[in-house]
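Just one chain follows, in the form predicted alone, and it is written as C-alpha cells.
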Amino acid sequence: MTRIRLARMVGSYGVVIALALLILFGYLRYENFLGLFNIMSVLRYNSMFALVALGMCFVIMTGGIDLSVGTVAALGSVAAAYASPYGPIAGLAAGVGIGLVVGAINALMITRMHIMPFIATLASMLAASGTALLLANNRSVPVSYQSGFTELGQGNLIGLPIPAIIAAIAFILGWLVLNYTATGRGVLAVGGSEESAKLMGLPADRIKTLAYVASGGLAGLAGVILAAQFGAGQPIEGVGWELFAIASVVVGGTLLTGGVGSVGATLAGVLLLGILFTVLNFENGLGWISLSAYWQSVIRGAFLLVVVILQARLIAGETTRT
C-alpha cells in the first residue's frame, strides 16, 4: 500500500470514525442532542456549507483552489433576493446563474490566461464581494414571502428540510460523476499530473473548466438557500466559507496537491465540523464552561493543520521512497 493511498484512507475512514465518536459523545452528554429539532436544524443550516464544499472538492481534486466561493454565495443571495418576487424558480435561476458566470470567469482566467488559481479566484473573491455590496447598497435585501421563495430555505418535504434534500441530491450526483463517468476519472487524472493527462489525450482545460463552473454554480445555489433561509440577501455573509470548505475537503482525505479525493468523505467532513459548533452550543448550555462561537474556528483550524501535516508527511515519505 502506497503512502498516498494510506493518506486517503486515513482521511476517508478517520473522518467517519471521528464523526461517529462525536455524535456518540453528544448523545451521552447532552439531553436531546439527537432530538428531531436538533437534527433538522443541523441538516438545514449546514446544507449551504455542504454545497460549497462539494464544489471545492472537485476543484481541489484537479490540483486547483477556489477562494471565491464565499463571496459568490453572498452575491448569489443578493441576486436571488432581488428575483424572489417572481417565484422560487426565478430566485433559484438568478442565484445559480450568477455563480455559473463567476465560475466560468475563473475557468477562463486559469485555462486561457494561465493565471494561477490562487490569484485568479482571489481576484474573483474581491470582485464578487464588491459587486454584492454595490447591488445591495451595502444592506440586506429582503426577500418576498408571498412568492413561495422562502420554502427553498425554510420548508420541509417528506419530513426533511428542503435545503438538506437539495444538498443530498447534489452529493449523489457528484458521487456518480466522480466514480462512474469519464469526467470524474479525468478530474483525478488532471490533478495527479496535468501533463500526463494531456499526453493521454484528456481535455485537461475542459475538465478544469467544468470543475470551476460547477464550484461557482454550487456556491450560487448555497447563496439561494442563504437568502431563503434567513429571509434576506446577505452581501457581507460568506466570510470564511472558503476556509470551511477547504477544511471539510482536506479533513475528508482529499489531497491539496490534487489527484485523490472523495465526495462521501467530504460530506462527512462538513458534518464533523458543523456538529462541532452544535457541541459548543450544548456545552455552553450546561453552564460548566463558557466557550464563544470563535472556538469553532480554532477547532476547525486545528483539524485542518493536523490533517495537512499528516498528508504532507505521508506524501514526502512516498516521494523519498520512490
Contents of the next structure:
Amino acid sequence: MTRIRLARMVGSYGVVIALALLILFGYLRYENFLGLFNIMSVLRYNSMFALVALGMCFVIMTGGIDLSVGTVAALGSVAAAYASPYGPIAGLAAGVGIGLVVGAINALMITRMHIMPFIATLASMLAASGTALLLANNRSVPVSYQSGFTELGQGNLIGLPIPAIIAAIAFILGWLVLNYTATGRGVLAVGGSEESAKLMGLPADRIKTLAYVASGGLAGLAGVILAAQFGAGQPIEGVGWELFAIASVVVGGTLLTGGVGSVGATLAGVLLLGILFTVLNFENGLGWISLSAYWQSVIRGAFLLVVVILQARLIAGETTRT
Amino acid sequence: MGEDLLLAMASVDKRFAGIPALIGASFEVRRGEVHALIGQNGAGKSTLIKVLTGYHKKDAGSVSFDGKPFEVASPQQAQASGISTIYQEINLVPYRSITENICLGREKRRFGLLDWGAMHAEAERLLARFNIKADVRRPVMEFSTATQQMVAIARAIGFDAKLVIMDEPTSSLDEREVGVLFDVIRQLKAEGVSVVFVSHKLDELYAVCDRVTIMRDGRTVRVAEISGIGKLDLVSSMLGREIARVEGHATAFTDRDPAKLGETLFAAEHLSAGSAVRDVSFSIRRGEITGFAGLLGAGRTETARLAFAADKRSGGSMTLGGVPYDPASPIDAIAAGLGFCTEDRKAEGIVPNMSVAENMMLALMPKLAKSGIIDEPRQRQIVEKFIKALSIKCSGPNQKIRELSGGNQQKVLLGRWLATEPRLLILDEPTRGIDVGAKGEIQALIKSLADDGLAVLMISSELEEVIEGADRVFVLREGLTVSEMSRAEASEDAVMAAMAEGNLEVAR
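Let's compare: the form predicted alone is above, so bring in the form predicted together with its partner chain.
In what comes next, the whole complex appears, and the chain from above leads the way.
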C-alpha cells in the first residue's frame, strides 16, 4: 500500500521533481544561473509557450488535440501589430479576438461536422498560417513603440515581467476552472468517456467547444505577447509551437487519450522544457562543447522521451499493483 | 387517462435507416410502482427507453409525463425533468472519482465554485444507503464492477428522480448486493418514486415488480399484473410461441450419460494467486461439463485465468492429459489445447468494427498464415462452416460483428475457439446478457460439444445453468474450493448452501 502511494506520488509529482533537479543542476554548474536577470528572461520568454500549453492542456483533457496553436499565435501577432498604434487594449483585443475566432471554427468543425480534431485543426493550422502571411504581405509587421503596446511583452510590473504575470493569472484561472467548476470537471468526464458523459446528461459539445475556443484565445494571447516582446508581428513564427505545447502537457502527466490531467503539472512541464533549453545555452556559454541548435533539438527530444517512458512505467507499475 | 399515471407513451414509432425498431409501441407506468419491461434482445426495450430519455428522437407517437406532454432532446433534459437512467453497460467515467461520477451535472457550489467537501459528503451519504463504504475520492476504475454499479444507481437516485429506469441492473451484482438493490427499490417505491426494471432474470421480476410490460419485435404485446402471470406464460409471450418445458427443466441442458465421460483430462491442485485464489483444486474429464459455482468474488474467473495463464499463479500445479502443464502465457495455453471465452464480451472478446469472419479468425491467425500471409480461401471455408454449425444469424461473414445480437456475438466467439480445435474450453458466463431464446441455443450447443468429447469448464452465476448443465460442480467460496458435487448431489439447496456458508476450515 505504501509502495503504491509512493509510486502515485512520484507519478504525479515526477515532473516537479525533475524540474527541481534540473534547477539544482543548473545552480551548481553555472554561475548566475539563478541570477535575477536569467530568471526574469526565462519567465518572460516562456510565458508565450505557457499560455499555448494551457489551452492545449484543456483540449487534450477532452480527448482532442489542437495543432493550430502555433500558426494562430503567428496570426495573432500580426493582428496585434496592426492594432498596436491604438494601444495595448486594442492590440490585445485584435490578437485574442482572432484566436477566439479560429478556436470557434475548430470547435464548429469538430462538434457539428464531426471532423476528427487532428484533421480539423490541421486544416485551420494551414489556413491560419496562410491568413497571417496574406495580412502581413509576407513580412514582419512592426509594432508601434509609442502607444505603450510593447509593455505587454517588455514591461515590468512590481518587478515582474508583464507576460509572466499574464501567464500566471491565466494558469490560476485555468486551475480554478478545472478543479472548481462544473465545466472543468466536465472536460475530464468528456475526455474520460464521451459516451458516458453524454448519458450522464453533460453538454459534451458545449464543453468541447469551450476547450477549443479557450485554446484559440490563449494562442492569440501568446501571439500578442510575441509581437510586443519582439517589436513586430511575425507571420512565420509559431512553427513547432504546437509540438512544444503537446510535449509540455504530456510531460506534465496529462494523458493524450484524455480524461486525466493537471494544470499545475502542465506549467511544470513548460518550465522543465524551457529551462532545459536555458541549460543547454549555458552549456554552450561555458565553451567546453559547442551544441548547435540541431543538437539542442535532439537532446530535448531524447529528454522528453525519457520523461514519458519513466512516467509510463510508474503508471503501469501502479495499476498492476492495485 | 387514470389519475395515478406517471408516464404514458402511446403509438411510438422509431426507425433506424428505414428499419423499424418500434412500431406503435406503448408503455404506461403508475406513480410509485415497480414496472418490469421485458422482451428478447431486439424487441425494442432499449430503443423505447432511449426515446423516453431523449437519446433518440421518435418518429411518431405521444409521450406524457407527470400529467404534461413530454418532449426532451437530450438525456440531460430528461434528467432535469425527473427521469434518471441506469444503463446496462455501466456508464461511468473510469478515471474520475466516485464523487464526480455521482455529482456531475448537479454540482454543489459555494461562492460560485465547486464545494468538494459537500460533494464528497453527499456521495458518501448516497452510498451509505447501499451499505457501501468506499473512498469516494478514488477513481471508479479502482473498484469492483458491483461497486461501480452501485455508484451508477446512487447517481441516478441522487437526482431526486420521479422515475428511475434500471436496464439490467443486477447483471454484475452478487446475491447479497441484489438484495440490497431490492431494498433500495422498495424504499424508492415507498417514497412514491416509480421504477422501470429491465431484466432477463425472471425470478427478480417476481421478487420486486408490481406489473410487467412485454415487448416483441418493436411492439407492446402484453401488460399484466406480475402476480397474475406465470413464468411460462411470460416467456411464451416474449418469444411469441409456446415453448415446451423440457422435462421440467429451466434450461436447455438435458441429462447426460455419466458412462460417456472419459478419463481425467485436466487437473489442478492447490492453485493460488494473491487473495482472490487461495487454494483451489478441481479436475475435468473428457466430455465432461464441469461447473464452477460461487458468489461474485469467490475466485471463479480468477481461477480460470490461472489455468489459461492469463495471470501468473503463485502456487499449485496443473496437469493436462496426464502430463504436467505449466503454461507461461495464453499462447502456450492455446497451443496446449485450451480455449477461453471471457465474461466481458465487449472489453475482452470482440473487436466491434471487424467482421464476423475476422473476429472468428483472430485466435487462428498464426496457424492459418503462410509466412505471414493469411490463407483467404481456407479462412472463408472455416468461417462458413462455423456460421452454419452454430447457426449464427448474420448477413454473411463480412458483416460487422457489432451489428449482431449478443447471442450471435457469443456464438462467433465460441466459433473462434472451436476453430482452434481445443481439448478444453473455458466458458465464463456464456449466456450473460443474452435473450432467452438464444440462451437455450447456446446451452444446447455446449451440451453437444461435450457429447463430442470436448471438456468444458463452465462458470455461471445462474444457478440453474450450473446445476442442470454441469456433470460435476465445484463450489468456490472466498478463493477456496469448498465443495465438489456430482450431478445427483448438486441440488439448488445444496449448491446455494455451499456458496453461502461452505465450510472454509474443512476445505482441502
